[in-house]
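Next up: just one chain, as structure tokens, the form predicted alone.
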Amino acid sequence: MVTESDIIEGLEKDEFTFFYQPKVSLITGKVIGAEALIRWLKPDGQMVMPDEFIPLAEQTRLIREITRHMFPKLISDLLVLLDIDDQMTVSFNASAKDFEDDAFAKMVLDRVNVAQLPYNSLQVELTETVTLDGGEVVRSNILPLSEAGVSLAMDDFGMGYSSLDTLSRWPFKIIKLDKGIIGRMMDSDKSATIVESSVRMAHELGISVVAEGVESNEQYHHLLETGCTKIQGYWISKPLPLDRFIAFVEADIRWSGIPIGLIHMAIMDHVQWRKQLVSEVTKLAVLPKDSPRRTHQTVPPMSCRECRLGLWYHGAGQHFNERKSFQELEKPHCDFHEVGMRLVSMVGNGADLESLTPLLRELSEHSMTVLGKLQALENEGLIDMHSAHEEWIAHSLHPERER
């Protein structure tokens, strides 16, 4: 059994190190970062796992000593990783005790500044329990990191009882779906729905999603279909020491797959944009022509490049740029937005519902064209994805065919 004295001795002898578990983008199929996980390596080669010493460290406040001892190592490792790939991000776990005062946040910012690292290359992972236990004191001491550009991730999302309330009050930019839910989603409709709903909610809030604990090809492809964009887990790789993680990155492995779920997200985004605009203009059209409310409209982004569908089209959607249905999407989408802008202008100039009706019908026609192109693209992607999946299974069952 590990004792306080053992931990103190381990720190003095510098026996703690970081292992890195890769994170993969479901858009590019590439390694985009890692989670830094503390490991305790004894001189005889024995590894003490975190669950054998972290609970004791939390109870005795030694966790603060461990964090302060390890953070300079993390910065040193991150410098190496950014020299390999300047887009790499590394996350690390922190506890409420680390933020009981402002000392740790100041040390983080000082170290990052001295090393001339981009703030967004670093992420802090906190569990909901940590935020609830720490309350406003922890929140106030974390805010300087968030304001500087260090991303805050809610770990084990979906495990706590008030995750949504916590998410609404804290400046989280990332949620990590709990591995328990990911592990159950292929056998539980409820778990699958929680995953899908969480991904959609995060998308609408502009929050990134990482699914942790991915351990099978089936889970991987299901997450592709939900629109999740990042994963980690043993199906990708177990945590690796720095040298092996570097070799893993340098191998430039590409995980196959089509980000089909993002097409479905784009469909939902388009429908939501249309409903929001139509609701606003029809509500304003019944007001008196000279109502000041008509010129203070609450409308979604009017540019066809700035709405969520447009951002996807000119960003992650370029994965599909060789497909005809994708190429044919841009014009009707921009025509749709042009009609939307005319509607907004007419309402501002005092138009009533009768004069808006022809344009509302035209808006619907353009919308149906847009949705038709997106649905055709989604169908093509689903066929390709499941065909690739069948080929993967066939190769796994009969690898001798490749000889």
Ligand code: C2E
The other form holds:
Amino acid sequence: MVTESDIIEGLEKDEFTFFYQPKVSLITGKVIGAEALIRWLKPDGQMVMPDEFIPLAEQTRLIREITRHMFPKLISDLLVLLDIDDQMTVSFNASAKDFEDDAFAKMVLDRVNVAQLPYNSLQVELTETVTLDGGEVVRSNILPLSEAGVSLAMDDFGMGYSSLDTLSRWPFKIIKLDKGIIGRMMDSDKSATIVESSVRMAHELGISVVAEGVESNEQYHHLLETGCTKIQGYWISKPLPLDRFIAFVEADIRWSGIPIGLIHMAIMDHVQWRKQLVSEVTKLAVLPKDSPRRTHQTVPPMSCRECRLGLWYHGAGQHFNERKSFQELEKPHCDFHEVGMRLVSMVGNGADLESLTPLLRELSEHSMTVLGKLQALENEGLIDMHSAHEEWIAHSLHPERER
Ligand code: C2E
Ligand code: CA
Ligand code: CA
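Mind giving me the form predicted in complex with the named molecule, seeing as the form predicted alone was just shown?
All chains and molecules follow, beginning with the one already shown.
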């Protein structure tokens, strides 16, 4: 059993280090960063895991000593990593006690400044208990970090009681789906639904999702289908000491797979855009011709490059740019927006429902074409993904075939 004085002695002898567990983008298939996880390396070669000393440290105030001791190590490791890949992000775990006064937040900002690191290369993972039990002081010490550009990630999402409430009241940029729920996802429809709706909700809120504890190829493929964009877990790699993590990054492995779930998101985004526009336009069309409300419309982004589908098309969607249905999507999508703009301008000029109806029909027609292309793309992607999956299974059952 680890005692407080063991921990103090370990700190004095500088026996703690960080291991790094890779996170992979499901869009590019590349390593995008890591979570720093503390390890206690005893002189006799024994490795003590955080579960054996972090809970005790959190009950006492020792966690603050640990965090303060470790943070400078994190920064120097991060400097090395950014020299290898300047897009890399590293997250670290913090507890409520770290933020009970402003010393730690100040140290974080200071160190990042001195090292000339971009704030967005650093993320803080907080569990819900930090936000719930922390109170105002903790909040007022955490917020400056987020304002400076350090992203806040909600750890163990799906474990707590009121995650949604906490999400709405704190500026989280990332949620980390708890490994328990990812572990149950393939056997329990309820867990799968929770994963899918969490991914969807985060997408709506502009929050990114990391699924943690991904342990199998099945889970990996399922997450591709849900539209989750980042994963972490033994399936990719266990946490590694810095040198091995660097070697891992340098190996430049690409995880294969098709981010099929993002096509589904694009479908939903497009439908939502259309509904929002049609609902606004028809609401205004029944008002008196000269109503000032007609010119104060609350419409979604009007350009076919700025709506969510457009952002996806010119961003992550480019993954599919060699596919015919993808290429054929751009024109009807821009035509659709062009009709949308005409509708908005007509309603602003006093048009009534009757005169708008032909354009509303035209809008639906373009929308159907857009949806048809997206669905074709989704179907092709599903077929490819499952045949790649079958090949993988055949290969892993008969690995000798390749030798
Ligand atoms: P966590 O923040 O939820 O970290 C994820 C844990 O899941 C890590 O355990 C990681 O090694 C493990 N893990 C990753 N992928 C898989 C997987 O595919 N399957 C399974 N079964 N597990 C996986 P670890 O490193 O033992 O850390 C345990 C906990 O200790 C962390 O949970 C975190 O709450 C805490 N912790 C770790 N490092 C620090 C630290 O530097 N400071 C603080 N305050 N807490 C830390
Ligand atoms: Ca964590
Ligand atoms: Ca976690």
